[in-house]
Structure formats: structure tokens, C-alpha cells
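Single chain ahead, by itself, as C-alpha cells, in the form predicted alone.
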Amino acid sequence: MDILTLNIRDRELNPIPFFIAPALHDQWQRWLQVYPYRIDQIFWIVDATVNQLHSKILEYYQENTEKTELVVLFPAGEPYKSRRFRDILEDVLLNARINRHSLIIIVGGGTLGDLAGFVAATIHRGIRYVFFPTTLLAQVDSCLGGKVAINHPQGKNLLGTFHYPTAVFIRTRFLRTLPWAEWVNGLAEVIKYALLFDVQLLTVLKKYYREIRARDSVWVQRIIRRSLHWKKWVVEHDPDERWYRASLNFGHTVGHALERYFNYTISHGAAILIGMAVELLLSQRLCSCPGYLLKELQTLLERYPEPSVLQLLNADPDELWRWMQYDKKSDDEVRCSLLHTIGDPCLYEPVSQSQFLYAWESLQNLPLVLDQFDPQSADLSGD
């Protein structure tokens, strides 16, 4: 088992522990035994699909956790990160008489973590919560940053704050039942960390792609641990995203615009992969980024094939540009987090419409041959 400590302090100046292992029931019980605060009730907010796939193990956790008051099954997905569903969740918890000495346990992926974490941050001016991330995206990225948010009709994550969990339990066996598109959602973020910071991780992704596609537990735990290492480093240096943490938005200005253009019906990972390709082309033109990094991304796109990536290229670039103007980094100009090279981001770089359109057109001419791979072979099962 890996244990990672995030040196961002909670309200009582305690570091935040992250436990990473295939199974974590014993660690969960030990952590509860030393939990230093009063607990009146425990509320579990669980992804309904995860509950269906892993009902036995979740029931075991809940039945062996004292003071469990309520288990709320909630749908996951970007359409549910809304003001309407935030209100529904708040009503359920307040009707169950949640108070400031309650503890919320979130079991799900990044979208449920965003929504339920946002509710935890605002209900009674802030309640402690624990996160059990169940998707690769949540395990390698969103579980660590403390960002919680919901969407607004004008754009993604426009309503939110920072509210860090009290602890995170990364149970990697949850990943066995992930559909391939969800697997790619997480891999896109792993690839982002490799391109931003880590030549060795880039080599691992290229060399051991068969093992990673097959979800070999050793390699999966390694890429999770390495990704969290970089997220931890960035977050500790810039917890409130005043400057350097904006580097983690690489690929996301274009990617979020794609998600909004397709009304959140597409894979987040596919959108971010295309977003990184476009922003690498912009990086070459605006930040003197070497061309080989785009070729590295092209190789990874081919070795971790997600067919929907190609469909996104049919988006109307003028409409994408309109949605890019709602990005959180934009002011009177659209700004992207680009790259000079690995380890040297190019932050808040202004991008003009003509520069974006040139990069989008260049992407259309990028040769891309997806590897012959049956995604169904990656859908593993069992606990």
C-alpha cells in the first residue's frame, strides 16, 4: 500500500492522508479509530452505478462503520453537476438533519466528487468529508486538488470553491469495472502530467501501454502514484491557483469548450486529448515548444485508442472559440496554459481567434491511425 500526505492543512492544521491500495477496509477502520473530531452522523453519498457494480463491498464498509445515518445513491455525470441537483442533494441532507459535526463520505468519480464536495463546502458553512474516488480520472487528478464546483449554462465549473477532503482512500479495485471511455478519461490526465512534467512517465506510457490497457495492478498503481506526485507538488506550491497551478489547465481551455459544444455528451478524456493536441500546436507557434511533443501525444493517441476522439474533429471551430471566451482564465482575451517544453509551462498565454483557427485547421491534417484494440477486452470485473 502507498500512503501519500498532502501538506495542505485542514482547519485544524492537519495534513491530508491519501491511502492507495487494491483494498482499504482495514486502513479505513484504523483511520476512523484515530479520527480526532466528534462525529454525530455519517452520510454516504454514493454513485448509483458504482453501488450497483460493487454493492457487496460497499455494504460491508457501511455496515461496519458506526454512526452511518443515511446512504444516498446519486447519479453521476456532467448533467448532474448543476444548481438543480445541488439543491436536491442539499434538501436530502438537511431533511436528514445533517449538522456541522457530521461526516460526509463521497464514493464516486470526479463529477460526484465535485457536486457533493461543493455541497459539503457550503452546507452549514462547511462540513468535513472523505473521498473514495472510483474512476481513474478521480484517482489520478481530481481527488487531490480540493476543487469542488458545479456547472453553469455559460460554462463548466463556473460555480465553485476550494474545500479539501479530510482523507482520501484510493481503492484501485474499483477500476476493474470501468468502461473504456472512462478509462481514457483518466489516462488523458496521466498523459497531461507526463507532457507537463515527467519524461519518465511519458516513457512508461509508451513502453508499457499493453500492460496499462490491460489494467495490470502494478502499472496502474505506478501511474496513479506518479500522477499524484506531480499534482501534490503543484497544489502545495499554489493551493488556491493564483499562478503556477494554472499549468494543470493545459489542454482544458479547448477541451472544456468541446465538452460545452457537445453539451457534455462526449468523453471528457477525448475532449482533453484533442484539447492538448490543439494547445501543443499553439505552444509551437506562441511558446517555441518543440514539435516532438506533439508526435509523442500522437503516439499515445494511437496506443490508447478512443474512437470518439476522431468525431470531435467535426466541431465548428468558430462555435468552439465562442465557448473558449467563457473559460475561467479569460479576461478581455482568451488565455491558455501552454508549454515551452516538459517542465516549463507557458502560463496565461493570450490566444487570438486567428491563431486558434490556424491550430484547429492544422490538427485536421495530423495523421492519426488508432491501434487495433478491442476496448471490451479492458472491461474487467470482480472484486
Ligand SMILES: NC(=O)c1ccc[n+]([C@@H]2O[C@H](COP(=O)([O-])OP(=O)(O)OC[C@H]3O[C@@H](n4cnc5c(N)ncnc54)[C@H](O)[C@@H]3O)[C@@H](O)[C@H]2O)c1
Second form
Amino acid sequence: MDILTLNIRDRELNPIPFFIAPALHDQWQRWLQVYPYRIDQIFWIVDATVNQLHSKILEYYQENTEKTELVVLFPAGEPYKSRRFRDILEDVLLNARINRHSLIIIVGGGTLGDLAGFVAATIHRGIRYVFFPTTLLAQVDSCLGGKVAINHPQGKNLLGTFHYPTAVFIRTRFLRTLPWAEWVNGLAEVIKYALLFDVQLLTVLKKYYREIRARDSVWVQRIIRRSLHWKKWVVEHDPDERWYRASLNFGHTVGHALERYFNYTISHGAAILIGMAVELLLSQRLCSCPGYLLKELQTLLERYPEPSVLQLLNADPDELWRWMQYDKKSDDEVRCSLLHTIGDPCLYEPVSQSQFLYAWESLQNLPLVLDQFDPQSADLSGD
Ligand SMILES: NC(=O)c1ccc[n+]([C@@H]2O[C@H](COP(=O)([O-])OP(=O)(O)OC[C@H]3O[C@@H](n4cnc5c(N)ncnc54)[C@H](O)[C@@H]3O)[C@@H](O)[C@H]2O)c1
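Could I have the structure of this protein in the form predicted together with the ligand, to go alongside the form predicted alone above?
What follows is the whole complex; the chain from before opens it.
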């Protein structure tokens, strides 16, 4: 088992532990036994899909957790990260008499983590919560950093705050049931950390792609630990998101424009992967980034094949540019987080329309031959 400690303090000034292992029940019990605060009741908020797929183990956890008061099964996905569903969750918890000494346990991916974390932040002016992330994206990224939010009709994550969990339990066995497209959503973030910071992680992704595709627990645990290590490093250096944390937007300015262009009907991971390819081309032009990094990304796109990446290349670049101008991180100019090279980001770089169009056109000449790989028939049993 890996244990990572985030030196951002929760409100009682305790560092936050992150436990990472295929199974974590014993660790969970031990953690609860030494939990230093009063607990009146425990409220589980569980992604309904995860509950269905992992019902036995979740029942086991709940039956062995004293003070379990209520298990709330909740739908997950972007449409539920809304004011309406926040109201529903708040009503359920308040009707069950949640109080300041209750503990919330969230079991789910990034959307439920964001929604239920936001409710935990505001109900009774903030109560403690524990997160069991169940998607790769949540395990490598959204579980660390304390950002919680819901969407508003005017945009994603417009209502939010920072509220750190008291502990995070990353049980990698949850990932066995994750559909391939969801897997790629998380993998895109892992690839981002590799390109931004970590030559070794890049090598692991290239060399052990068969094991990672088959969700071999040793390699999955390793890529999760490395990704969290880098996110932790960034968050500890820039907890209020004033400066260096912007590096994590690498690939996201173009990626978000692609998502909007396709009206959020495409895979988020595919959009970020193509976003990183365009932003690497921009990095070559504007930040003297060496060309081999794009070749590395090309290899990874081929070895972790997500067919929808090819569809994205048909987008109209002029319209994409318009969406890039709407990006909430831009003021007058479009600015991207690019790269000088691995370990050396090039923050808030202004990008002109002609530079973007040139990069987009260059992308069309990138030969992409995706590996023949059928995720449906992959053997996910070896753990
Ligand atoms: N707070 C942050 O710092 C942060 C960072 C990145 C992304 N996010 C947010 O994360 C959200 C996306 O999260 P996500 O990609 O985890 O999506 P998600 O939570 O919607 O989960 C995707 C789908 O997978 C299902 N699922 C979850 N775990 C599963 C499992 N183990 N097996 C099978 N199916 C499973 C869910 O029911 C859902 O249908 C976005 O709203 C984004 O804004 C937040």
C-alpha cells in the first residue's frame, strides 16, 4: 500500500492522508479507530452505478462501520452536478438530521465528489468528509486539491469553494469495472502529468501499456501515485491557485473549446488529448519546446486508442477559436499554459488566431494509427 500525505492542512491543521491500494478495508477500520473527533452519525453518499457494480464490498464496509446512519444512493454524471440535485441531497441529509459532528463518506467519481463535497462544505457551514474516488480521473486528479463545485446554467463549476477531505481512500479495485471511455478520461490526466513533469512516468506509460490497459494493479497503482505526487507538489506550492497551478491547464484551453464545439457529446479525455497535441505544437512555436514530446504523445495516443480522437480532428478551427476566446481563464487575449520542456511550464502564454490555426493545420498532418485493441475483450481479472 502507498500512503501519500498532503501537507495542505484541513481546518483542524491536520495533514491529509491518501491511502492507495487494491483493497483498503483494514486500513479504513484502523483509520476510523484513531479518528480523533466526535462522530454522531455517518452518512454514505454513493454513486448508484458503483453501488450496483460493487454492492457486496460496499455492504461489507457499511455493515462494519459503526454509526452508519444512512446510505444515500445518488446518480452520477455532469447533469447531476446541478443546483437541483444539490437541493435534493441537502434535503435528504437535513431530513435525516445531519449535524456538525456527522461524517460524510463519498464513494464515486469526480462528479459526485464535486457535488457532495460542495454540500459537505456548506451544510452547517462545513462538516468533515472522507472520499473514496472510484474513477481513474477522480483517483489521479479530482480527489486532491480541495476544489468542490456544482454547475450553473451559465457554465461548469461556477458555484464552488475549497473544502478538503479529512482522508482519501484510493481503492484501485473499483477501476476494474470502469468503461474504456471513462478510463481514457483519467489516462489523459496521467499523460498530462507525464508531459508536464515526469520523464519516468512517460516511460512507464509507453513501456507497460499492455499492463496498464489490462489495469494491472501494480502499474495502475504506480501511475496513480506519480500523478498524485505531481498534483500534490503543485497544490502545496500554490494552494490558492494564483500562479503555478495554472500549469495544470495544459491541453485544457483547446480541450474545453473542443468539448463546447461538440456540445459536450464527446469524451472529455479525447478532447484533452487532442488539446495537448495542439498545445504542444503551439509550445514548439512559442516556447521552444522540443519536437520529440509531440512524438511521445503520438505514441501514447496510438497505444491507448480512443477512436473518438479521430472524430475531433474534423472540427472547424475558426469556430474552435471562437470558443477559445470564451474560455473563462482568458481576459482580452487567449492565453494557454504551454511547455518549454518537461518540468518547465510556460504559463499564461498569449496565443494569436493565426498561431492557433497554424498549429491546428499541422495537427492534420500527424499520422495517427491507433492500435487494434478491443477494451471489451481485455482481461481485467489479474489482480
Ligand atoms: N475537483 C477537482 O479538482 C476536479 C478535477 C478534475 C475534474 N473534476 C470534475 O470531475 C468530473 C468528472 O469526473 P469523472 O470523470 O470521475 O466522472 P463521473 O463521476 O461522472 O463518472 C463517470 C461515470 O462513471 C461511472 N462510474 C464511476 N465509478 C465507476 C466504476 N468504478 N465502475 C464503473 N462505472 C463507474 C459513474 O456512475 C458515471 O456514470 C467533472 O465534473 C469535472 O469537472 C473536478
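Positions refer to the first chain, counted from 1. Keep in mind that what you see is a predicted model, and the values were worked out from it rather than measured. Basically, rigid core = biggest C-alpha set you can superpose within 1.5 Å across the two forms.
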Option at the hinge, rigid-body rotation between these two forms, list W183, G108, P165, V254: W183
Using C-alpha superpositions, by what angle in degrees does the smaller rigid part rotate between these two forms? 11
P350 CA shift between these two forms in angstrom, with the core used for superposition: 3.2
